[in-house]
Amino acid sequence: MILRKQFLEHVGQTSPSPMLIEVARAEGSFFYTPEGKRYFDLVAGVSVSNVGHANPEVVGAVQQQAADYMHIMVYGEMVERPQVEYARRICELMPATLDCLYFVNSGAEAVEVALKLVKRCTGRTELISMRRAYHGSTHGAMSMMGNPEGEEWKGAFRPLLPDTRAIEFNSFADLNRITERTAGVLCEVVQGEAGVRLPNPEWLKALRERCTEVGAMLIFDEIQTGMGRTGEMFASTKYGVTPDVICLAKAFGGGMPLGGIVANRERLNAFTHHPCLGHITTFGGHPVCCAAGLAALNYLTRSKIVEQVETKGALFERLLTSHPKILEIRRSGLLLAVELGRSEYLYKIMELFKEAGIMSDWFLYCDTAFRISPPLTISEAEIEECCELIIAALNRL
């Protein structure tokens, strides 16, 4: 109690309700308070421990990094063998014209670097999201947030970015509004914060296709999909559409802050000059960061848990989708919304969900579903496990 009396009097706070949860240990997929409870995972940090809590070869990795070196320079001026090594990998696994990493710190950061590079790189200033997006907090990627009760959220912080709209996400006739005054189109590829909606895939080549056509960037935030949450490394790669910028951070840094933009290198090297710094960071790509992001792609890789990623989710699925009181499942991969059409039982079954020892969320645009997106480790052990929770759970309301 004393430390929960501290954390709301010296802790800065993002909401008047905090979950209040204290967390003594974490492994796998639960985590346990000092009092010895354990709690089901199924938010993961909001898709960010892909790789399971405590997974012992990023922890060793960590360990090892911290003693070899921490910071050293500022971002860019120094050659640190995990950072390298970490942006080589994950240009391997992307399409041939994204062959170059530019890290920073967070999810938020890596948007606010694509909106500066498509600008940068077109000369145009109009910048396009979708509605029901969710980019980051800070000035511009909250300028990019299309949610339809947009002042709710950014009426307090105006002004804001000029010259951005938001479209329709998976509205054909919406693409006629990107033309030769934007310099790009910011898109998820399966929109996360508005409840799990999954994307038309002619629609996003069509997107695609306007974009090159009338000479804008395309820009996809695979913040939360990307390292293997939707049941491929990469969205973009699930619904075979390229684009001219990927945003990572969550689960790309193996469970630290880490954050980074994939592109061209030779549209990359547009911050080089005129002005040199275009844009620095000083903690960007961090070596203990960076060596615990190479260690969980290593993970993912080597152990084949992305491959298994569909057939978790789908099990989550069979298992829930019966029950009276849910209404639909939305799912890509092991990102799942659980829709309950009324948010009355939304807030009641988050309670009776610290009962039963199970940590779930709901999403900033639907209040009637909630999340299931747990380490891509669970076992269809502990998915069985975990679903009987859910039911019995969603048998009281």
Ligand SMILES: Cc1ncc(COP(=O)(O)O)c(C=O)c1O
The other form holds:
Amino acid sequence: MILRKQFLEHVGQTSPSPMLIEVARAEGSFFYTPEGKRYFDLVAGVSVSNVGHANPEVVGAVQQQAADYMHIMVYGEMVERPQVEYARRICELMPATLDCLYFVNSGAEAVEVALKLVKRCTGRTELISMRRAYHGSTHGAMSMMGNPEGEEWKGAFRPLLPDTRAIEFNSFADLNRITERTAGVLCEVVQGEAGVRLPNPEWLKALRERCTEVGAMLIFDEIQTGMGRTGEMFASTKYGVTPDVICLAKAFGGGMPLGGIVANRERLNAFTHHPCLGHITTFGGHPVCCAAGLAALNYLTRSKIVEQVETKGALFERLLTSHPKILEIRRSGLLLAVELGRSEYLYKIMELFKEAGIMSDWFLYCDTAFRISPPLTISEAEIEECCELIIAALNRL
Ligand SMILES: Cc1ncc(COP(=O)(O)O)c(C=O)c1O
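Structure of the form predicted in complex with the ligand, given the form predicted on its own:
Below, the chain from earlier opens the complete complex, with every other chain and molecule after it.
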């Protein structure tokens, strides 16, 4: 109680009604309160904890690296093994043109760097994003927020970046709005905060072609879809479309704060001149975060967890889909939006979930669907148990 009171007094908040669940520890698919109440974690810190909470390999790597060395010097000056190895491993998993990784601290910062890079490389200023896109909360990333409600999210923070515009995700007609003036187009491969909206694969290809045709750079935001969430290590590979820049964060740090952009070496070198220090960041690529990310990647590849994601996602879908309160399930791998169609239902179900020991959430631009994006390590038996709890809660709606 006292901790909750102090939380409300001294820890900054952004929501008028925080969840106020105290966390004592977390393991695998669950976290626990000090009283021992167990919660199924269906949020995973918003697609962060892909390798499960307290993954022993990640914990071990963090402990070892913290003991070896932590921060030495701003990123990009010293040769630090965790950064080098992690960058090499990620680039090996990417198409050959994406061979260089610039480390930052978060998703929003990765987006900032990507936007700066496309302006720097093309000499143009126009930046295009998609309606209902979410790319982060800093000024630049927020400028690319393509929210349909007009000024609701952005109005209070203007002026934002000039020369930005939003086009419709999956609209072939809107591709014509990408022109010789456009420096870059920023796009989530699967729109997350819009409530899990899948791309038309043909549209993604056409988007790539249009960017190439007019000389605009294509940036994929894989911050939520990366590191196995959709059933492939990266969603762009799943759709066979190669962008010019990929933004990574969230699960990329294995539970530690880390972001990055992957691009072609020659293009990224633009940050070394006119001006040099084109983007600098003290803690970007922190060795402990890189060690955690690398350990998580090693775990994901060795345990073949990513190969199981599609089956596990399909199991959630199969067990829930026939419930009469569920109108639709939108899904890519283990990223699911369960559509109830009414926000009153959603507010109520969140309360029922809390009681039942389930942590879910809604989406920034969709308050009629709840989120299922658990650690990718969740077992089939856990999915079955969790769906029983979800159905019992839905029956009480
Ligand atoms: C697709 C996408 N891009 C960018 C971000 C921003 O990442 P961060 O919160 O690390 O700044 C998010 C966060 O939810 C996201 O979902």
